[in-house]
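Below sits a lone chain in structure tokens, taken as the form predicted alone.
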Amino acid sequence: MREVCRISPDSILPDRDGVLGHTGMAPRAEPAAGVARLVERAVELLGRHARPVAVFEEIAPSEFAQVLEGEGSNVSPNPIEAIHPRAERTGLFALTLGREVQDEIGALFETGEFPLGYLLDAAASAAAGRFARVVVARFLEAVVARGAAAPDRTALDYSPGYCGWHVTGQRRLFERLGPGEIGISLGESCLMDPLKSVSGAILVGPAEIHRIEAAYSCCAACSDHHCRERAGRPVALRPS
């Protein structure tokens, strides 16, 4: 199963919160009015430039074994290698909102605008975070579609990068889902063209699969700490 989609940005544009969020700022925080009349700004350019796409692919999960491998960097023991042997399904993803942004972006930077180009970073930031969720929401429809899951399956994306899966992974990740179709490359250090992208492996199956202890060395030495609230809500089907 493989399946390339493409979403319309208005169905993944991030709140003002969302944005704020990506620079630093408290949830919930009320800016000064000049900085939210920014933010309107910056998710107003977001919707004009950004084209979303994703390209996403199920593999046998003896092969996810091997892309997870990668170049033999990871930290070891990590969550992931205790996940994906109890997953019953494992995809492979890649996404993108576009060079459009990425070149919007910088433009902006070019000119001197500088807090718009900021905030327009975060927003896109913020909306690939949740196109990575609508991607593994596509997933999980289409293998409960087919009869490979069950209807009460969760799924929850994991990237290179993180938790304790080294960015080198993405090398063999991009050999075996082959996101050049959809416009992304990967370059020598690693790092994705567009840079608006997320990869990563998709696993599919209860929800408590996903649910593990901060207990391993690379959660220590991590900085984002959102892997509990995640784990607190992998994707799963909306009632019919």
Second form
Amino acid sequence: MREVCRISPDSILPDRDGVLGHTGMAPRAEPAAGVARLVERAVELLGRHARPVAVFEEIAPSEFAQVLEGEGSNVSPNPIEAIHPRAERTGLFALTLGREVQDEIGALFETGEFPLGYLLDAAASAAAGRFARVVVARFLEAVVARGAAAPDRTALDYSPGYCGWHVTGQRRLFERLGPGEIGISLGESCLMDPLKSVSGAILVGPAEIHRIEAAYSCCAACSDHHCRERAGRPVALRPS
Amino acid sequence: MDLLREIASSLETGDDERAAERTRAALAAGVAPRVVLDEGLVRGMEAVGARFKAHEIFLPDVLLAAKAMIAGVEILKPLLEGEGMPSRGKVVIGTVKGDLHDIGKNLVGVLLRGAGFDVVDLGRDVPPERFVEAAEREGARVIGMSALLTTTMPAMARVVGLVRERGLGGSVRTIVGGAPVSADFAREIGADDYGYDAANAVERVAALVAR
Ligand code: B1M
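Now show me the form predicted together with the partner chain; what you just gave was the form predicted alone.
Shown next: the complete complex, the earlier chain at its head.
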């Protein structure tokens, strides 16, 4: 099963807290009036310039094990090694907001409108995260619709560069998935172009498979402090 | 004087139109351009910097203040032509080879300019030699490098190595930053400093220039 999905930017536009969360601002802190106005403009610009498109494909668990192995640079043990053998369905995905939004951010910086450019960048980062959740839900819907997973199953995305999966793991992922079809390319340094892009795997199974209980060495070096909380609320078709 | 206080406060509220308008008003009232700069704009920016450091305001507020500062400075520039815009030194910045992400680097550039540094921005995907050649050509005191992924961080070590190879270590300092970069990494590669965010980068560059 392989699908390309294009969605309206409106469905992934972040709210004010979502944007400001990407600027290091404390959650629910009240921004100055000027900042609040700019956030609104940034979200409006994002709606105009984002072209969200994703591709996902189901792959066999044995194949996923090879993709995950990457170039042998993963931190081991890592949480994904523990989760994926318990997954019932496995997919790969790549998504992007497209080049136009990145060009707009660049143009704003060039014309001296850097506060707005920065907030558009933060809004786009937040939207990319929201888009990932949409893609995960689409994948889950697709496997459930064809009876390959029970409707009470849950899904979560895992990306190279996180959870001990080395960022160079993207090379194998790209070889297998081929997201050139939706305009994403992977550079020599494993940077995706366009910048507002995400690559990863989707693992489907009972909610408990996503829970990260052990303390892994890769967690100590990671700047993402929300992953355990995220693991507690995987994407589900039915509210639990 | 009220006008100077108003200029400073327009930076604190991030109002670039008011900053420009009050700067013009101060000049029309006969205040010397240098005084408008030091006691209006620079003072306002210092107050903003202090509030940011105290976590009372955040990066978007600082950027709005920097935009207001630039609006005022643009008016003063031609008037300060004789004595020249005071510069705290030249800094060459860029995103290292293999890296296309430049928002972090751009923010560092904006705040460095706002703090009175001359900034030569080499853009992104900058090969090590270009950093060093630009620093030599421009007589820069500092090379600032930014990276988004661990895979591009080794390019920072190459720049630091080249600075040494060319015997520039005494005159050109290096500073690194970006999401995956750390103070430990900076030490490991022999960079002179590390900045954890754009405002901190300005402080660190100021310290490097003062050494
Ligand atoms: C000269 O002196 C100096 C001094 C200070 C300097 C400086 C120079 N340069 C910068 N600074 C400093 O000042 C600036 C302003 O304060 C700051 O600049 P930054 O550029 O860091 O800050 C920006 C203005 C805002 N910050 C950012 O844009 C990055 C924030 C974090 C959370 C982040 C985000 C938001 C995103 N990401 Co991702 N992302 C992370 C980041 C983790 C983190 N907490 O930093 C990081 C960078 N990402 C990572 C990864 C792995 C990835 N991301 C990806 C995707 C994304 C999103 C699209 C969802 C989104 C936007 C990406 C983008 N940058 O446009 C992928 C890559 C994207 C690509 N194009 O290739 C992907 C590869 C994941 C995947 N497989 O899809 C990690 C890199 C790890 C590594 N091994 O290199 C990461 C560190 C998260 C982690 N795991 O901890 C400071 O660093």
